[in-house]
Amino acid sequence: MQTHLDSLCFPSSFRWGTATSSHQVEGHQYNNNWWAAEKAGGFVYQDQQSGAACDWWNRAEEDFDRMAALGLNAHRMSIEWSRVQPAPDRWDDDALARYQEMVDALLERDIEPMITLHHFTEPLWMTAQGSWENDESVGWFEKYVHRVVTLLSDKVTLWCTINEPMVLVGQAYLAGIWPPGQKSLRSSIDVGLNLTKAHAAAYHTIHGINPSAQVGLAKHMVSWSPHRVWIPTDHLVARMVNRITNHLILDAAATGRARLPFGKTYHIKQAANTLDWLGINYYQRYRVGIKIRNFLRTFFPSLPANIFYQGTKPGYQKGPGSWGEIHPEGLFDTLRAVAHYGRPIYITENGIPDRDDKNRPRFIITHLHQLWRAIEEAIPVKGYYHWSLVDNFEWAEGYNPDFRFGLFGVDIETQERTPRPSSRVYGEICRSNSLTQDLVARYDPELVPQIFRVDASKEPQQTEAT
């Protein structure tokens, strides 16, 4: 791979893309569990409803043109299960045809589609039958996957079975802040197991239809650090949380086994070796540890019950609200940590909530620098999909103005798109297939000595402590 002091070049086959999900951009998803939760209230910022979202069901091609203008050669999108299978015994051929049109439109623009088959939402008929807590959910998902992949297998090579399974488990079944709003450890384990089995069933189904397909999943990865580096228990908590949230499902998909720390080992033999590639969704760092005072509640019951700390430290850049620290080096560390799975890697999501676009140009530059470092160390990263192309409906955050992720701003009322400066930054990088000193000097000159201080082909950089 060619490297110059003033230009960090990526492999010639590198995929430059963006990522979206169906419910967040298509609009008018009347038949899934999130739409029902929005109507019921209590889950979304100011009880907002997704409504028309970005109106992709009618105008996706307009945004595909924007991708092409940026020089993208890849895009990750999802299929809405509730659209194509509105009832257990009924398929919507018009919906399937519309997805075929979208895929064709991407290919016509020389943009390779990566298709996600499940991105948080489910049909209402599935919700009525217990959702992912019902063991039959694996078969329901397999049937849906078979129908979609049969339709698109001659056009799509890259398939993502499930997006962020542990996020769905944690938010919907443990923390209870997403529908169905449960707070149950037992339900969380059951759902995690069924999602893992569903991924495995989808993997084998897809390969049965097209043996040359490339199948993976998108795994949300957090950089967990000890809150107090001088306290051993905080290191222990960080390692435990990292194992559960970051590696449990990946281990199952690699080996067929998932072992809970200090707990049971689950054997899911059908899941072994069901990753042709690994998708990494990376956004942030959190600090974790034990609240010593609250730990003493064991002996002094009047003290508060919460003994774990999760948060951020003052003095470090962070996102809005409870969003974690912006920590580019964490992407490099994450890639190095998952390299042992021995699979090609895609960054299937990476982005920042930044409505004024003050921090997104730097975010893109610094994270791509860390990605480039990983490639220099022979970690097989094959592509990068920025989250997101356009502002969209951001789940529990709805249309909260503080949670705008788009390279293009979107006025939800008028559907007008406004390019942000970060779209120009990303477009230049994609078109040149490199991160150049000239670009960094124009958009964020303070970064030049940090990124281009050495000839990286001769002297590899080390991760800096922050």
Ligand code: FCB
Contents of the next structure:
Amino acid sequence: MQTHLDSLCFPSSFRWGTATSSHQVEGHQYNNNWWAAEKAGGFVYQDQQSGAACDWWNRAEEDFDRMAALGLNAHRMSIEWSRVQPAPDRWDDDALARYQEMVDALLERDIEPMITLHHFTEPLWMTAQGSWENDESVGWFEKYVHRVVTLLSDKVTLWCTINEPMVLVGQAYLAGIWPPGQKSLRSSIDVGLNLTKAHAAAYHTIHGINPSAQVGLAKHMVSWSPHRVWIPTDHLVARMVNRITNHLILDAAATGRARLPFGKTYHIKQAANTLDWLGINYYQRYRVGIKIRNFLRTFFPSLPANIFYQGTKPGYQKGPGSWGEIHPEGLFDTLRAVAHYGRPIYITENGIPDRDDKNRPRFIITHLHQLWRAIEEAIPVKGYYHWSLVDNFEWAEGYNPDFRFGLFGVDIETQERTPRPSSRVYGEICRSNSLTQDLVARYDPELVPQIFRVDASKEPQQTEAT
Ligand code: FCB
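The form predicted together with beta-D-fucopyranose is what I want next, because the block you gave corresponds to the form predicted on its own; please supply it.
What follows is the whole complex; the chain from before opens it.
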């Protein structure tokens, strides 16, 4: 198929949106585990605190106007559990009313809300009782979900139960770099199981309230590649990491079974068939492999057991710090790799840390090109939510200037917003529902031949180990 096209068009009902999460934009959150960690210190860049963040609790509507001006028809936002249920036996009706108001404000602007029910944060009363390690957490979450969904079910159809469960497990319970700072495989497995059960409980609860609701979860997907293509063990590691981090929870939500490589199979029957749609958060590629010398050392217990390599390859564009390689084809590969789940797909997050906006226009264009290719292959992608509309509080990176994700820059002191050029790029794409040659020629002419004048079926594809 030759693509001498002027425009790559997207399906007519395609959802074009942005994504945010409550703790990262609302500000003034004083009752959740992240706030406690920020106060305690040790978890966030320069021990910064989220503070007022983007002040959405007071001024979300101003940013909703910006979305409307860009031509967006969708937005993914989250509800802060600690606000609506500040104590196990207390609901905050004012907080619930504010969320209702925000949802109404989106709808008034013809922006369809997708609501995430859990995006990394939890109320302090839950932390005090062992958080997700406590098996009762599933019931706590179910009760909260019931309350929120009952309130909003006539306005919201798209529900995202849990954001990036495996990232939460990895960062907070295995690597210990997010609160509660645990480094335990046992806890990681327990939390992973409880999050899967919590997703399943939320799925059934939401359908009990509104049978036609569309419920899914947002899964962080990394494009894992072997560090050295000629070393078989690196391929093995890439495949194994891919199975665990990318597919374990999706398999559980599809089949009710989670099979650890070389390990136990867990049966979570209630989780089977609990995805009406599948959310993909895609950012980057990492190379992985085995450090052979260190591998040998592990036979001698007194020596360090750091046997795995995870990193990037010189010569490839990468993000700041330990951020991985920018790899648009990885989005295409990822979409192919999840097509077999047979569910509609949303790209629930995709973006780049880029304060100066040097790379974001190209990032958006190249990733949307890959998305278009996937749709051309009949992979049912229904929408794209760019991360993010505005710069915000980036978890362990806090307000580190290297980790600015917004289409709009935000001065956290003054709350002033400054549109970046990429907001115009994205807005044009959303309004025209297409990626046009004219737009690419204006913003990144070098990309024109690659996107518009090649044989799409023979484009160079790097399909390593996704
Ligand atoms: C994702 C998180 C989101 C944001 C982006 C940059 O993994 O879901 O909250 O931090 O990364």
